[in-house]
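Below you'll find only one chain, the form predicted on its own, shown as structure tokens.
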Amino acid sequence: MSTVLVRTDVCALDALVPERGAAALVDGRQVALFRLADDTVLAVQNHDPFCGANVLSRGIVGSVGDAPTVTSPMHKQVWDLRTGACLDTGGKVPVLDEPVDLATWAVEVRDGRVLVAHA
């Protein structure tokens, strides 16, 4: 049996500033959206596992090689925005034994609207 994905219309693409993050509530979870310079939009959990706060949408957008990244505004860990993989733990461990990698969501931009997929 396959899972049916729902697409939630979150905002207009123009509402997202390139190379900056924004938080949205999708299916009861805080999601951090990042519009890249090429208008690609990526989504990861807003919850920072290293400090326990919902702050990743306030992180610094950058890159490591060809991977777009976000750096935590709290303790400077770095994650790949495409996969959620933690690229640099900064020598710290997550609070409450949380995973270091972030959850990700599929994002589609259709007719100038940002749609986030979820189960």
Given for the second form:
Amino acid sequence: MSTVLVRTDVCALDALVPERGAAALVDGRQVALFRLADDTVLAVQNHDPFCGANVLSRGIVGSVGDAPTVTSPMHKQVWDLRTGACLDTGGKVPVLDEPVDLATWAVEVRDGRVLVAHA
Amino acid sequence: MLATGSWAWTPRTDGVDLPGVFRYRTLDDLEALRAWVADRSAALGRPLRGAVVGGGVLGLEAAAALQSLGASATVVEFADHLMNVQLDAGGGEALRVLVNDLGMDVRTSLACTGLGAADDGAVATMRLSDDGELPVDVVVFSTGVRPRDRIARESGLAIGERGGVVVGATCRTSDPAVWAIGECASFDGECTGLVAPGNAMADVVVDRLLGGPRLYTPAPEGTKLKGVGVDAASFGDVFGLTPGALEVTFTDPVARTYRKLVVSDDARTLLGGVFVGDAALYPQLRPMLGRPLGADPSAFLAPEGGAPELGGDLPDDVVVCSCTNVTAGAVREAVTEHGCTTVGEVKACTKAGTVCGSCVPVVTKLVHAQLEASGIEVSRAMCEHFAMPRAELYALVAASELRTFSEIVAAHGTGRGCAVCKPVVAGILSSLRAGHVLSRDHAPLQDTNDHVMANLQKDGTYSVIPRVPGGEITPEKLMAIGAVAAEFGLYTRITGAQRIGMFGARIDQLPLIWQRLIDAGFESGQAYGKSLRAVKSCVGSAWCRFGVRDSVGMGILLENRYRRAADAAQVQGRRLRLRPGVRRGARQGRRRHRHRERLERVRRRQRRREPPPRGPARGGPRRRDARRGHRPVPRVLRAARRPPAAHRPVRRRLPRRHRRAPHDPRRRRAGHRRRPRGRDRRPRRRLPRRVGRGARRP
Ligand SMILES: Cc1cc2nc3c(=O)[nH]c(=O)nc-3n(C[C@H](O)[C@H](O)[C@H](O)COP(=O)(O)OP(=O)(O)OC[C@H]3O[C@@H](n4cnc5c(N)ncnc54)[C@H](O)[C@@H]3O)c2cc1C
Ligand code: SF4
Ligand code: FES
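Would you mind generating the form predicted together with its partner chain now that we have the form predicted on its own?
Next comes the full complex, and the chain you just saw is listed first.
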């Protein structure tokens, strides 16, 4: 069975502040959108698996090596924004049995609009 | 073995036994002094006038103690300057200026010739050798100590000319079966007055008792003034008495410092030093006593002098901690042989720096140098992106035109920053007034708290804390806070810093909440800031029966003056009491005592891994504890602070259909906080629409 990807128009690129996240509701899930300094936009789940609150869009954007990252505003775990991989768990485990890595969404910027792809 | 120490000597003048006259030697002396100041000032209904006879190290310490108890302090000194044993005249004069600034009155070249009593028998006047009189309510004598050698005298042991049991280098007295150490022992006609020589003598005795050959050799002593709030220190040949000795002096009347080095006639060897106003050099130079300085003496004293960094390369046999007689070599060994990797571990391992603490800077340098030499990197980097600590980055940025993170990281760092360096840069830029903290350039640097001007809580909501300078608030403002809290369904609590916290605000509610609060005349209380947050004060003279000064006014003044002053750390003015000397109530003391005892019991139990006691427990929180089984301490105590169920904002079991329309005061309770907490907490499925629209700012 093949799945058809739908693109949802979320907002204008200009509405996003570079290196500051924003939360969007896409197909019933909270997505944290990050516009990087070079105007690429990346999307990961807004839900912080470690504390169980929906706060990742409020984290600080930065880098580890080449990887663009976000740091949880709650307890400072760090994820790679491109892959959702957790780079630093801060020695903690998630409150529920959630995976430490984040779900990611493909994002396209077309004509100054931010489109998030989902099934 | 005699180790009887010494007793505080007082001159035999009239009135030294009057009530209100004290010595400054033992804890009992201090307890009595404290009780007298409290009772007497209550009886007289005013702060006491205090005087200290003797302007030495301990006399100044006693004067500072009097001040901290709420009395004034006049220091009467027989010699022509303060600390005349440790300081030269120039240093003494510099010290006088500094202690005057602390509010002490200093009267030198004067002796106390007698004390007069008031009608009720307590001390009331001090007569001085210039025929003057000083009104006094409390007097402390700090006029030196005499060795406590009565037992020795009565047993016929040899006694020194100036007192003290005569000992030789083996620490034996004139009777080889009797030893003497510490302040009661007279070696070469001198008795010591510090901890270090006593310890050294004790080492000799132990060694000898075990058949060893050790001999006592007096080490040169250094002295540092402590507990007064003013730097004064000296070591070695303070007065330049060594033949041919040269003195290099640097006086800065603006910065109020006086520094002097005494060196040998070829200006190479360090013979002594005096430091007043700034004793930073003392711990560095003291270990160099009697050794080549390695640089021009004036290089050390010049204000921005290129003083060679001392510490890391000290010879192994140099004693760095004179209190515990620990050498540089022993410190290095702690790193190389015993595997210590921090200064704390080295202190625990060698005991260096554990007595007076004045050697800690040098020990730190030694440890770092040794760690580096051993290939263990002592990183001073802030994070992966900046290789320097905050202070250095601040200096670099301040001296340049760089005013955005991108410019700064391009010039001085790598990558795109992280949650460590970005807020640091934000703080630096805000100190340098580089623009609004939420401008497009600066907003991404802020932690979420600084970004939304509220504090993130565990469930992703925020607490809002308006500034209440000095804790003073009008009924109208109280009602405004109440109205906001009721409308948005927020949990309220008086914070530890005398403000009112409103908890449970969603991020999208913050702009509305802040608009309401700003209209009522509030501003953010910076409860999240690395800055001055709040100044706590008591009610002061406006209302208090005992108030003598306007502490609320002072609190408001301080808070308004320094609010938001960005810093590297948070600053909180602790309880401001402008009338020191008022003690905590007995009940409060007892409560704290009981609290500590309870904590200790719980800890002890946990150490032994015992279950908590069962059966009827004392008080609510403990009963909870017993029912739920073993819990770490903080939870036990926190449980006591939970609001009664009726006031708790969380309604766990309200079904979904109970959700109200927007702006219903109960809406938040039902909808927002409905989901259960703890183990079966699930992520909330829907967010209110607003949040999807990009970050909002209040
Ligand atoms: C306020 C104050 C601050 C000081 N600060 C410093 C400082 O910062 N650095 C420093 O190096 N030094 C400092 N000193 C000095 C230091 O405390 C003393 O040099 C040191 O404690 C002397 O040690 P000791 O063992 O010789 O005598 P003590 O410590 O005085 O001990 C003597 C003990 O013998 C007991 N004793 C006396 N007679 C008898 C008897 N007949 N039978 C049984 N017991 C008896 C006494 O009760 C006492 O407990 C300070 C002193 C004071 C008072
Ligand atoms: S500290 Fe404040 S409240 Fe206490 S007695 Fe003084 S003025 Fe009154
Ligand atoms: S010199 Fe006093 S603790 Fe080291």
